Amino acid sequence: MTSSDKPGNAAEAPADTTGTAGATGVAAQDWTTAAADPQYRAAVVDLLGALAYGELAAFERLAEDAKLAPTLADKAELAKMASAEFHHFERLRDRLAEIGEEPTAAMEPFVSAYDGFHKQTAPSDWLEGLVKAYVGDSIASDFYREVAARLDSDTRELVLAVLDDTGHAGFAVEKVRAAIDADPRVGGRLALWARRLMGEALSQSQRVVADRDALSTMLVGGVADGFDLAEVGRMFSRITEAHTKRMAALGLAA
C-alpha cells in the first residue's frame, strides 16, 4: 500500500503510537513467545493476510493506473510505485509461508472487501486515481498504523516496514496542486471524489474489523468481553482527522 507515504511536512500521520519505548504486554514480546497464544497467532495471520491482499490489490491498480498517465514521466513513476507494492507483497507471502500459515488461505477472507472498494471506486481519471492512491491507501494505513501498536516486536517491524513511503504521496500532491492551479473547478470535482473515498474505506474498514474476532479483540487491546465499540470509535476518529489534513496538503476541501 501507498497508504503510509508522507506528504511532507503538509500533513501529518496519527500520532505514533508504535514506538516500543516503556512497551508492555504483547508489545513487548518476539513473535515466539507471543505466538503461544493461539487467538493472537489467529489475529496476526488474519492482519499479514489482510495486508497482504492489500499490496497485491495496490501492485494491480497502480499497474492500472499507469495506462492513465498523461506522461512518459508519470507512466514510469507509477510503474516504479508498482514494483515497491509488489515487493512488501513478496515480505507478507514470505513471513505468512515462514510462520507456516498458506498465504493464499491468509488472503482469502480480505479479497471480497478490497475488491469491492476498488469496484466502487474506480477512478475516471488519472487526477481521480491520484487521489484514489493518496487519500484511500492513506486511510488503510493508518488503520494498520494504529494496529501494529498491538503487536509483538518482529510482527510490528514487518508491518511498519511494509507500510513504508512508495514515493506516492509527494507526486500526488505535487501533481494534483498543479491541476487545481491550472483550473480551480478541479479542486471541487476532486474533494466531492475524496470524500467518497474516506467514506468507502472507512464502511470496508469497519466491516473486516467487526467479522474477524481475532482481530477485532487485539485491535482493542485484547479485551476479554470483545469488541470495544467505543475504543474503535475513537481509532476512526483520529483515522478521520489524519484524513482532514491529507485533503488540505492536496488543497482541497474535507
Given for the second form:
Protein chains: 2
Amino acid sequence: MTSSDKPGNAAEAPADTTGTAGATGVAAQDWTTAAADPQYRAAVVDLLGALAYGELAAFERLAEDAKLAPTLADKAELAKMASAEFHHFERLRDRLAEIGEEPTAAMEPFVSAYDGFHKQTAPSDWLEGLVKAYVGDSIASDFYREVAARLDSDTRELVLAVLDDTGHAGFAVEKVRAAIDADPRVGGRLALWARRLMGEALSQSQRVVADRDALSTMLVGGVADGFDLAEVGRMFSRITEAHTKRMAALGLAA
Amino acid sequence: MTSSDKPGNAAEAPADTTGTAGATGVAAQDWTTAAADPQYRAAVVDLLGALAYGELAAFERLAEDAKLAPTLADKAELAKMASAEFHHFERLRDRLAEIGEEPTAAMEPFVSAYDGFHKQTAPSDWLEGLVKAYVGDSIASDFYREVAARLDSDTRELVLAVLDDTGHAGFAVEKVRAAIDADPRVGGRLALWARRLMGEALSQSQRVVADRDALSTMLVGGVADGFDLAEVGRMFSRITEAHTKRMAALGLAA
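Shown: the form predicted alone; wanted: the form predicted in complex with another copy of the chain:
After this comes the whole thing, all chains and molecules, with the earlier chain placed first.
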C-alpha cells in the first residue's frame, strides 16, 4: 500500500498494521468471540469467499498472461506470481473449511463479478497484462487492508497475510517504465488502459456490494465497528487517490 | 509408473528406483565426477533444460485447462497441479544455475518441440484436457525414469523428485472413468484422442533426438552406460506398451 492516508476514525487501528493496540469492538476480539454474531460471521464468510475466488481468478489471469511474455525469464516470473496467488487461495479455502463452511459455496456468489471483470479487461499485449496485474492487485490490496482493520484478530491476520506482496508490483513497475522510456507513446495508451481498469473494477465492486447484504452491512455500519456510509465514500476516495499516485509514479497520467 | 517392465540391461539399477546398489559407470558416480566428461555434462544440461521447459509448459497447459473445468472444485484441483509443476520447474532451473548454466539458454532448444506439441493437441473440452494431462505426464514420466537410471546419482535424485506424482493420474482416471460410465460413446472419442496424443508426442521426441547431439549420443551409447540403438528401440516399445495398458485400464482401447 503506497497511500499514506489513514482511515479517519481515530479509535480504529490504522488500516495497514496488524496491531490491535487501541482497537475496540470486533477488532479487539478473536474469531470465536466475534463469530457469535451471525451477521458478522456471514460477512466474514462472504469476505473470505470473495478473496478466495479473487486469488483463483488472479492465478488464471497471470497464467494466461504468462503466454504473452516476450522472454522465457518473463514467463517464469509470471508463472511464479500465479503460483503464489494459488497458495493464497489454498490458505483462504482451508480457513473456510476450518470454520465449517463449504469453500465452493462461499466463492460462488463472487464468480460472475470477477469473471466479468476479467472478461471486460482481457489485455491485448504483455504490457497491458502487467499494468492490469499491478493496478488490480493494488486496488484489491488497498480495499482489503481497509476492511481488515475492522475484522476480528484471527481473520485480520489471515487477510493481511494473503495480501502480502507476491512481487507483482516491483516487476511490473520496472518493465512498464522501461517500455515507456523506450517509446513514450506507450504511456498514453497504457494510461487509457489503466483508467478503463479502474472504471471496470469500481462497477463490478458496486454490483457485489448491491448483491451481498451481510458484506455491505458490515461496510456501512450495521455491525459494530462497521463504516458508516460517509466513511465508505471516504474509503473509495482514498483508494482512488492511491491509484492516481501509483499511476503518476509509473509515468502514466491517471 | 505403472509398467512393470524393467530395462533389459541387468547391470543397471532398475529404472524406477533411486538405489545405486549394483550400479556401474556413470550411475555409480556423483555429479562432480561424472561431469568431468564434457559430453556427459552437455547431455545432462540438455536433459535438465528439456525437463524444465516441459514443466513450465505443463504449468501453462494445466492453468489453461483449468478454465474448462465444470466446477470450482475441479478448477482448484487443476490449479493445484499447475502450481506443483511450477515448483518442479523452479527446482530444475535452480539446479541449472547451480551448475553454472544459464537456465533460459538450456531451455531454448526445446521450446519449439513442446510448444508444437501443445499447439497440435489443444484439448477441445475438459475431458480431452484431462486425458492429455494424464497421457502426457505418464509418457514423459516413463521416458525420464528410463533415462534416470543412466544418470549420475545427484542428477538422478533430482529427476526422480520432479517426476513425483502431482496427483494428476488419480484425479484424471477417476473423472474420465465416470464420464465413460455415464456415456460410453465418450470412450470412443477419447480413445482416438489418446492415439493422436501419442503420435504427436513421438513425432516431437524424434525431432528433439535428431536435433540434440549430446542428448542423443547419451541415449544411443556414445557415453558410458548409454543405451545402444537396439536398447532405445526396446525403450520406446516399453513406453508404448505401458501407454496401451494405461489406456485399457482407463476404459479406452489404445
